[in-house]
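Shown next as C-alpha cells: one chain only, the form predicted alone.
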Amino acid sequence: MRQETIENYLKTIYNLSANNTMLVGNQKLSDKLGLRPATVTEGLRKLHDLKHVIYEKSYGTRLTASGAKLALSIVRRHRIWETYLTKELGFGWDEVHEIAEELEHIKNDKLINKLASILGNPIYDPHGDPIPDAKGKILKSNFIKLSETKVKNNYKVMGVTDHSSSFLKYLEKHRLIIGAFINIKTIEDFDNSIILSCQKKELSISAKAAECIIVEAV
C-alpha cells in the first residue's frame, strides 16, 4: 500500500470521525474517497494490519493512537499549505484545497514548521478549520453549525465544512465569508431554511447550506 494512499485513508477517516470521536462506516468512507466499497474494505484490512486503524466490518473503523498521530500530521500539512497559498501567494479560498491535496504528501516537518512560523503560527486555515500544532493538539472552540442557531441572535461566520469551489463561490457571492457578522431573522418550519441578514442584506439560506457553515455566537 503506497504511503500516499495510506495518508489519504487516514486523513479522510479522521475528518469523517469528528476528530476521531466517532466510528466511520465503510459506505461513508467509500463515498468520500470515490472508491468501490470492496476496494475500501481491502484498504482498511491493510491499515488494520499496519496497526493504524481498528476495523470491524459490522461496526466501522476508528483510528489507533498511531493512526491518529499520523492523520493529524497530514491534516496539519494540508491546512498550513492552504493558509500559505491564500495569505502569501494570493490564491482564493476556493482554489487552495485541491493544490494542498498534492502538497500535503511532502513529508518534511521542518518545512511545515517554517511555513507556520512565516504565517505567524495560525490556528485556523482559510476555511476556518483548526490547524493542529506541531504536537498534534487542536484548539477547542464553541463553534456551532448555522443550522443550530436561534432566531434574533447574532453570530460570526467562523468556517465551512464544504470546501467545494461551487459552495465557496456561493458564499462569496453573498458575502458570507470568514469573519462576516450575521443576524438570524427567521427559521422556516417547512424546510428549516434560514432568513438572515448579512452586511445589511437579507438572505435565504437552505437547510443543506446551513449544515455546512460554522458560526460563533457574539
Contents of the next structure:
2 protein chains.
Amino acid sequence: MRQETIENYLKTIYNLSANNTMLVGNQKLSDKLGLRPATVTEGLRKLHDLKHVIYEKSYGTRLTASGAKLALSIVRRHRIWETYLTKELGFGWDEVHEIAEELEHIKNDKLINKLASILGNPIYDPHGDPIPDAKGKILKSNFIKLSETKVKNNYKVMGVTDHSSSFLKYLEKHRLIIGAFINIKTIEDFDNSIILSCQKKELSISAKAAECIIVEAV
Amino acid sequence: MRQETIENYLKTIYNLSANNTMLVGNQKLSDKLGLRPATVTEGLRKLHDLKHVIYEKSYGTRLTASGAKLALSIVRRHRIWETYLTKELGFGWDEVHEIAEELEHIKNDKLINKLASILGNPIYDPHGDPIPDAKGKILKSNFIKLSETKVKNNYKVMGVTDHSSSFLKYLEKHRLIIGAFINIKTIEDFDNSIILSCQKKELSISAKAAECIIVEAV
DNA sequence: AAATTGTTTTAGGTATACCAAAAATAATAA
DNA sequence: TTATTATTTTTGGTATACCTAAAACAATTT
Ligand SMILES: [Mn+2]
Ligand SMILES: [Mn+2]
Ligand SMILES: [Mn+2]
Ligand SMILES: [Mn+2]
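Alternate state requested, the form predicted in complex with the DNA (shown: the form predicted alone):
The complete assembly is shown below, putting the previous chain first.
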C-alpha cells in the first residue's frame, strides 16, 4: 500500500471516529475517500494486516494504538500547515484545506516542529480544530453543534466541521466566523432551520449548515 | 501516468540535457530515476504520447516546448523550496534537497510565488543553481567545473552539481562553500586531483569531487 | 418471524507501474 | 568491415489500486 494511501485512510478513520469512540463504517469511508465500498473493504483488510486498524468484518473499523499514533501525526501536519498558510503566508481559511491535503504527506518532523514553533505552538487551526502536539496529545473539547443548541441561549462560534471553500465563504459573508457571539432566536419545527442573531443582524441557518458549525455555550 | 512520475521524468530529463541542448539517453535516466532501463523505455513512450518529449527510439529523448515548460516549473518549485527552507526555516544546505524532492510536487502557484516574494524573488538556490522565474525564464551562466580550471588561476565557487548531504558536509568542512575564493596550485597528472588554496589553507580535491564543483574565473 | 432495505463482501476484471531475461540495435574497437 | 561491447527494446510476468455486478449479511420494518 502506498504511504499516502495509508495516511489518507488512517486520517479519515480518525476524523470519523469521534476521538476513537466509535466504529467507523465502510460507507462513510467510501464517501470521504472518494473510493467505492468494495475498494474500502480491500484497503481495510490490508490496514488490518499492517496492524494499523482493527477491522471487524461487516461491523466496522477502529484504529489500533499504532494506527492512532500515525493518524494523529497526519492530523498534526495538516493543521499546522493550515495555520502556517493562513498566519504566515496570507492565505484565507477557505483556501488552505486543499493545499494542506497535499502538504500533510511531507514527512519531516523537524520541518513541522519548526513551523509550529514559528507559530508559537498553536492549539487550534483556522477552522477551530485542535492541533495535536509533537507527542500526539490533543485537546478534547466539549463543544456542541449549532444544531444542538437551545432557543434564547447565547453561544460563541468555536469551529466548523466542513472545510469546503463554498461553505467557509458563505459563513464569512454573514460574519459567522470563529469567535463570533450568537443568540438563538427560533428553531423552526418544520425543517429545523435556526434563526439567530449575530453581529446585530438576524440570519437563518439551514439544519444542514447548523450541523457543520461548532459552538460553546456562554 | 501519475502526475508525480511525469514530473520526476521531465525534471530529470531537463537536468540531464544541459539546457535542452543534448539528447538524454535511457541509461542516465534509469540511474537518476532509480528505475530499470526497460521501465524508462516504457515511460518515455508514454511521455511521447503525452507530447511532453520527443523520444527518438534508441537514440535519446528531448523535451518539447510543453515538456520544458512543465520541467521548468518543477525546477522552480524545487529551488524555491530549498531556498525557503534554508533562508526562512533554518535548514542547512545539506538537508534541503531531500525535503524539496517531495515539496516540489505540491502544485499551487500562489504558494510558490508567495514564498518567492518573501525571499525577494531570489535568482540562485543554496547550491548555486539558477531559479526560473514564474514565467519559466532562467539565467544561463557560463561557469565552469573545477575540473576544467587551469593552474595558477583564481576562481570563485559558484555552485555544486551534487546535492548529497555527505558531499555538502565534506565541502563545508573545508570551507569550500559558495562565494569562496580559490587559487589552483597544482593538477596531478596521475589522477587529475587538484591542489588548491582556499581560506589560506591548502587542500587536495579528487577529480570526482572537482567534477561537482562549479566555479567562475576571477 | 418474515420481508424489505441498506450495507458490506466476494468474484472477476481493467489499468498502471514496475521488473528480469532475451533479443535487437547502436557504438566502438580490431 | 567485422567483431565485440554497450545500450536499448521487446516479451512476458508480478503487484497494486482501483472498478462493477452479484451475493451475502445486518438492520429495520411490517
Ligand atoms: Mn491527503
Ligand atoms: Mn482545518
Ligand atoms: Mn530534486
Ligand atoms: Mn538545489
